[in-house]
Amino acid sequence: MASTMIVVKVGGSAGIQYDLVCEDIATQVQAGRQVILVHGGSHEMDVISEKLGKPPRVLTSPQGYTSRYTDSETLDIFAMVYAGKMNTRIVERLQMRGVNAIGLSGIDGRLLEGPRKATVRAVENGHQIIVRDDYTGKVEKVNTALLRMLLEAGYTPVITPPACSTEGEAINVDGDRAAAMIASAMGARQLVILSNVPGLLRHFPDESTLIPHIRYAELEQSLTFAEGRMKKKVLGASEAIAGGVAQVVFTDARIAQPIQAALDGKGTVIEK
């Protein structure tokens, strides 16, 4: 199963062409590959949060990683946007292209499970603060039996946060790192991470500074120039390769056949 399986993560930033991504997933599935799609929804979440009068608050860790502050009310909006609107619409796009997709959030069947963080450290106005009412965590366990059962029955899983805490609570988790855990746990050879840039850029946002190939051993130093959400993608790539995934590719979700482009080595290819 592993040799023909690809895990694809598509981000939720503005500019992503979900129709092109879904078109390519349909091509891959029809060619006999098993695809697991993990998706985000950050841009849509920001838009809807503003409309609902609950503008997004971003926490920055002392290491420079950003995450969405997720209190109970934000978690409701998060579930509505990610597991509701985004997941349903992506499944719909795939069904229209003949792919029998099934939408799941990480809390369904404890598909994605991990501890909720008791506290989160953040930096605000140059000072470290401790946030205690945050519903975030990290995926440490994947229900591979559920995914294998669905794949063997011919379904294409479409997965989104929230995940399930060890206590059974819904928690916000990073989608790139969740996709890395899924790829590792399922024994996938490749993880394709699609976003609204062509790959890892040495000087963001200058697309001419694309880094075409990077070794796992050099990944950590790329954190010094990876901007914003790309830091989490680099971290996810590192965790995937440490977990046995042979190749991670960052590529552009704004182009036709983005997954095939990644499999052909376009974008940033990360290997041991």
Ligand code: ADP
Given for the second form:
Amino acid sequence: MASTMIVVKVGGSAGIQYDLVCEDIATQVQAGRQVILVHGGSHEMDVISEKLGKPPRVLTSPQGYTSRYTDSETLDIFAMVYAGKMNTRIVERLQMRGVNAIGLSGIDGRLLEGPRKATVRAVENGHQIIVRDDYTGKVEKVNTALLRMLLEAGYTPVITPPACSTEGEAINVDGDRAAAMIASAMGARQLVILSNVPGLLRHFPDESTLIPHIRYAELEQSLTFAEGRMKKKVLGASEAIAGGVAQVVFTDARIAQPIQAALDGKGTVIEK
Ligand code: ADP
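Can you switch from the form predicted alone and show the form predicted together with this ligand instead?
Every chain and every other molecule in the complex is listed next, the one we just looked at coming first.
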């Protein structure tokens, strides 16, 4: 069973063609593959936050990783956008194509669980600050029994942050790293990470500098090419492979049949 299962993460950046992604998921499911879809919503979140008069604030860690500052009010908007609009619309697209998709956020049934960070270190204007009212954390545990039950009953899970803290609070977590945890916990062979770029670019945004293949041992080095949110994708890829996933592929979600393209090795393929 595990060999025919794939975990697909579709990002939330501008330009992603959800219709193309859902069309391809329908094809894969009809071909007998079990698909678990994890999605983001960053662009929509930024747009709605602005509209609600609460513009996004980005925290940069001392290591250079960026994350969304998520106080309680931000988390409300986050739940509305990710678990509300984005999740429902993706499930709708799949239902319209004959896929019995079921939407879940990570807090449902403690699907994605991990500790909330008590404090978050960030660098602002060259100074280190400590943020204490951030509802963020990292997924350490996946409710695989729940996912297996759904897959065996013929449902296609569509999963989104927030996750569930050990104390039961809703927390914001990185979607790429959550997808990596799901893929390794479920024993998936492949993790496909779809975004609005063709893959990892040596010189972003020059698409002719796509890196077609990266060995696990070279991943650390590849981090130097990744800027901003791409860094977390590379980190997620590395965690997935360390967790037993054979192959992680970064592919463009602006093309037709993006998942098939990834399975055919188009984009950036990362392997041991
Ligand atoms: P998503 O929301 O789709 O998951 P992100 O916005 O988190 O995607 O990450 C993808 C973005 O990373 C790209 O749109 C691009 O702006 C940025 N990026 C930074 N460095 C690179 C790189 N070296 N190669 C590709 N993309 C990069």
